[in-house]
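Okay, so here's just one chain, in structure tokens, the form predicted on its own.
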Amino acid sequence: MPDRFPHGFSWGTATAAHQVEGNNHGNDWWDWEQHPGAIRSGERSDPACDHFQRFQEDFDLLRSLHQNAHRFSLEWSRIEPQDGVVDRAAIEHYRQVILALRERGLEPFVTIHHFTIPRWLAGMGGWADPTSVERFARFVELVVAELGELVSYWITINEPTALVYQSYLAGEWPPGVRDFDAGARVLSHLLKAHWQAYERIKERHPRAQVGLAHHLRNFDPFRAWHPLDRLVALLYHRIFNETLLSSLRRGSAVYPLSRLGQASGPAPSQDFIGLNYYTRNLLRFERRARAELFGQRVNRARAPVSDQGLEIYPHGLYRWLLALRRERLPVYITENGVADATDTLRPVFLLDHLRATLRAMGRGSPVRGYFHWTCFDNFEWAEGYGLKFGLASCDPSTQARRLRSSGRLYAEICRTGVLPDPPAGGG
């Protein structure tokens, strides 16, 4: 195992629009949030960290802790706030954001499309129209058009198959969905939007590098022993991850996406891979669970969990780094971060997570860059602001920013490349 990260590693957190900006009330999440229920506080995303306003000194700050890059979204509701027309303001403050980073000597890794859609798109039945594939390669080409001399690194969407997942089979997400072929159909258009978003930033900048943001989970059987637990911890597999992962190598829709008539695009259509990982389900099989394709999750006991009641598994990202090394393609870890109001579980999630980190590289992982979700407390989406997912707190009513002692730790590693012992007493 190596004893430090490489010299150029690319050490930063990870934000989206409309959970930090703030007053982005044109999309389909901040009608969804007016629905009583719809997030479990009651809360919602405006003013969220007001970072709209704030970005020139947020950014002063993850400079001062010696991150060298960081990732956010461009909210696409701003710039297209109605169907075709454009907002030159908001692209203009969206050069201004990536123009701070790059004074601050912070690589910009521009996310394209994190979760949200105009109002006027959801209006048309979002992601489920076949028209919103060409609508998002046309909104694409306006911001590379725009902004791509800034940009070398773009990553095109971020979490399709999670998207997919709440909004289209748990229905927690707009449009609140419960229908596993609506959400197949889904997953095609977001695939094919890939698709068309990698070949417009080509023609314009080929050198630009393009990925995809994945959220991929290990998905054990909670019986090993148990040959439908086996199968349904297979299946969740298969669908959820290897679905878009083997898309993406073959240059063709797979299974259950063929089902839906023959797709194809660019083989490859990632320069890189982009990983987003949290955490493992061990699946026991549940006849009675059919909308949850017959899988229930469970916890191993004793197994350590974040405040979400995730389980904190950071073998399982050591396991992914090395599945990958089969698409040959250097990885950033997009997202990796724990739900830790108290912030005594943090430290020692970092430390073991980039200690897995150390070891896949050390059997050849490409990894170029690691960035932790999140640099503050922000709207966690159905969750509102109650989970803490911040290197630093944020107060939405003060908005005062207070560092953790986790973020410290984090700016010591980006400042030396190195991992100190884990601290006396961590979580």
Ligand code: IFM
Given for the second form:
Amino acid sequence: MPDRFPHGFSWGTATAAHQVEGNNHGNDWWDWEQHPGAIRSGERSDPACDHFQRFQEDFDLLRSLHQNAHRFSLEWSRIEPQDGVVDRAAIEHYRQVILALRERGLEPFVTIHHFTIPRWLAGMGGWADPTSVERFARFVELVVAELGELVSYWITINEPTALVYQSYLAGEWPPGVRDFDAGARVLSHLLKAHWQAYERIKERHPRAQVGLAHHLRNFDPFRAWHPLDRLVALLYHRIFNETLLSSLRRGSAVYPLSRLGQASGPAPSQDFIGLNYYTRNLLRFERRARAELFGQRVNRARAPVSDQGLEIYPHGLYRWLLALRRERLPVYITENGVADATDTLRPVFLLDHLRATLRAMGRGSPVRGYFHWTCFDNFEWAEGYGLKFGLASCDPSTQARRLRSSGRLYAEICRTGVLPDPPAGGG
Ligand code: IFM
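Switch from the form predicted on its own, shown above, to the form predicted together with this ligand and output its structure.
Below is the whole assembly, all chains and molecules, this chain first.
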């Protein structure tokens, strides 16, 4: 295993507009937040981290922590508050955000779509409506025309499968639907939207690097010997991990999306793989869990878990990095982090996942960067402010930021590219 990360490695953190900016009242999430019970403790995304106003100071902090890159997203509903109507002030805001990053030596990685859609689009059926694809392409064309000179790395869409799962299978995110066919339709529109975005960006800026942030998990059988557990784990893997990866690799939709008719796009349509990695799921066959495709998620007894109840499994990152070598594309770990209010798990989490990364790099995995999720505690969707993912805390009522010890540890790694030795007797 190499003893350090290479020179030129990208070190950063990742955020999403709706989770940090505050005052985003024009999208589907804001409307969803008004429904009693939609968000734990009835919390709302305003003010979040008030990052819309405070981005300069926030970037000062990231710079002082030796980061050299930053991933953030554009809020579509700010830029296009009505169908076809552009808000110039919003474009100017994001131009200033990008310039502020560049002035501080932070390379911007810009996500175009991170879960939220404008209210007007939600009213037309959101991603379930086929015209959403063309509307997204139009939005991409606009932002690339306006900001493309300043951006070298684009992430078209964040975690399409997580969006489909939460919004169309579990029904816990807007529009709160539980319908497998609707989910498949939405995933196919997101795939087409990515293809369109890739082409439109490349037309204007052939050298721009364009990718998509995949949420990839390991799905393993709870009882390794049990054929039905194995079958369910394989099914989950195929649907949640492989559908998108294979469709993108081939340039045509694979099952279950191919059921919806022919869909094809450019291949390749990724210049890098964006990997969001958090956990693995162990699955046990459960006859009654039809809506969950007969899979019941269970954790190993005594497995380390985050505040979210997700298993902490750094080896899964190693496995994914090795598996992704077959894509023959550079990899950016565009998200990796842990919900941990007391910051007792995060330092070890960070070290173990970075060690897994280095190990995979030693076996030929072309990892070029790592973005921790996230810099500040922020609005964690249906969980409100309850889950704390930040290297620094942020209290939404005072807006005070406080660096955690994991934040100091990460800063030292970003500065040196070296992982400190594990503490004696552990780690
Ligand atoms: O906060 C989310 C982010 O928006 C998408 N990936 C997972 C993160 C943590 O749950």
